[in-house]
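Take a look at this one chain, the form predicted alone, written out in structure tokens.
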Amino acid sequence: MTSTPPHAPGGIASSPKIELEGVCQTFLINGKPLPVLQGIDLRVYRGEFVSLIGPSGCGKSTLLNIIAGLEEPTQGLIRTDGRQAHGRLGAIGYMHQKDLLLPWRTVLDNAVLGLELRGMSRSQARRQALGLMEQFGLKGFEGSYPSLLSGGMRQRAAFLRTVLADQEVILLDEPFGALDALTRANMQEWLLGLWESWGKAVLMVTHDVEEALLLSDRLYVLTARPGRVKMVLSVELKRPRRYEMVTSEAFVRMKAQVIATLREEGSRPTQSEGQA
């Protein structure tokens, strides 16, 4: 199932934020060539949530890594805006699955790192970090550090200064994998609300299919290594949405779908498994 492409104002198609073209990677591991994604096409707009899903070892994070331009692909074409995208290091928000929070500075200091290492001033960042503290649910806790926080405000505290970076498109790497479910939960919904006040363009990796079902617009399903794009789902529920959806009929289905997708991709070896 496809989706149709969000549209500006006025009817007008917009161009994606991040737009991916026959993207390829290939590793050489002890000098044999490894393919770990073929031919990706991707696209995600502006004010939209994709996730990505798909077995291990598919391609995921590496695909992450690209658009975030810590790599580069070994083939194919990646555009923002429409544009060939060159440079794309530190233009993109990133958030990995560990917090990656430094001990050593407190949650606020930890908030404003990277607009510190943009060049501005600690006390204007730490003057626009504030005013974030009660919507990350921070408020209270500037000055206690990583070691005092629970595992959700410890996410809450890295989301924050991934956004303090002000990006147009943010990627998340499995944000809530190490979280316990109850408090797994608590923060999906604490993201849907966020992001529905961001306006910004999402694309976040995922294990969890009902995670990505409840947050996303659409969900692309990678085939194991090397990973292609088996799927490409258009999550028909209607927002503002909380969790629980994840009982509903059609969320249900849809799940079901999903998962017996993923179910075929786990069954087949991999490239380098077939090959064994």
Given for the second form:
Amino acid sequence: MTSTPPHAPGGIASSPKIELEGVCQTFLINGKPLPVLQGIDLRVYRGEFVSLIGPSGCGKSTLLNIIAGLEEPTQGLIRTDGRQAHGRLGAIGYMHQKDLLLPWRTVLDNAVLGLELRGMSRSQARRQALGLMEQFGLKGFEGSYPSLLSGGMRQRAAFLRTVLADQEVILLDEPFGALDALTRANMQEWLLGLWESWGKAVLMVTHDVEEALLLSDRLYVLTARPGRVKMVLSVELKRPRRYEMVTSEAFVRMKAQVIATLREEGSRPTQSEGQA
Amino acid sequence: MREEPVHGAGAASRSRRYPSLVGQWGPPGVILLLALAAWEGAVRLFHVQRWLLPPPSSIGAELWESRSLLLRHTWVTLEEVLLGFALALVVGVALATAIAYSRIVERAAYPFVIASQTVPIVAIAPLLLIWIGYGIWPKVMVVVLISFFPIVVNMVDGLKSVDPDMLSMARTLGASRWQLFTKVQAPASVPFLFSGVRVAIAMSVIGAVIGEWVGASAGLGYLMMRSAPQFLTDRVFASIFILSIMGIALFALVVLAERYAMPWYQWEKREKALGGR
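Moving from the form predicted alone, what structure would you give for the form predicted in complex with its partner chain?
After this comes the whole thing, all chains and molecules, with the earlier chain placed first.
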């Protein structure tokens, strides 16, 4: 996974890894059209960590499904590396809120699933995965079945599977949503370290304002359904980020701003901002 | 949510999950012995005729004295059971896969799969005799007809019950349609398949006996049919005894295969039983 060159040659480096232009999605519910996304413009550049935050039901998951190629939008363009992307399915990593580990595979064999699907022999894929077990806090559990692991470990195993697949863009759908507060804080720090050594483009959906600010370079705030981009915020915090930054003045100010924007949407902003 | 793995809890509960041999076989063993003793006592006390109800001791004696005869017929029945079951497994899995994958096949085939179970097998068996003739095949066909149903129904459920998010996950990792089947859907359906197989293997023995009743020249079912009019009642009981041993042994083999094939499933079941997460 570390073999990715820092910058692709030519002019490609300057075009965003992912670019959405006027993406709309409308579902038919009982014959009535229900607009879910309306004119979404969004960019994620190489090596950038971008978060997407919004009230429940603003179509965040639909948006990720569209970017991953699981759904096609009713309208709008999606480009990867500046080219219109038709066959994106399989080229963009997608990590769900649920770990979705295959219960009949051991941790190691779950991790290599992406490599295996691409035709790599299982033994070669396993060798590659074994070297990363320690970094993912899974050393000693290579041969365990997922049902024996804690929630945090399962989530890290799912991360390892996503990372090993070595796709250049990774979508995260509330990756820590199912974890308790303490585990979540640990996992956020761990992910920060991982991502800083890693240089991939990440687009993360979250409910948690603090998490979004702590991890991201930029933050998109969406409106309630139909989802539109309400605000784009550049998070002006130094890297490497540390958890202590959540009490800094800049952080608190940005947090207030994001929460105010979310409140305008007449929605209850989320669980964890009350804790800080 | 625990951050630590739960090996400790697992070790503690091992004794609960794998009871000792005595704990497992003791209670049914005691009941069986009591029942046999009551049976033996009642037959002797009331001087019941042997042709009406032989005591367990004379059934045991018959098992020993006619062992070569019984064994010969046991092999015939076992062959029918195994052949029929194997065919049912192949046909059942293939049909279930087709049904799960194609709406058209599902709509076209499923009614007949269900209809096949509403027609009394005893009524079809003579027809099979007319169509296929004597020999092993009509019995094998009865076994197939009776045991493919639980396999198909369970396997279809298994293939359809896969978490759609799991399939999406595999697709974003670049899985082809075939890979979705081999890497996700098929393995996910294996526990369901085994549920069907456990029912099917027990029914297979019944199927073989029905097949033999209708027309056969060998097998335990045939032996029972021939022994009853001669009032060789202890031989009928001996046959029944062997048939139930056969059924239990085959069932146990399936359970063993299940444990061997799906170690992960045992863990998962236990985690759920313990109220894991």
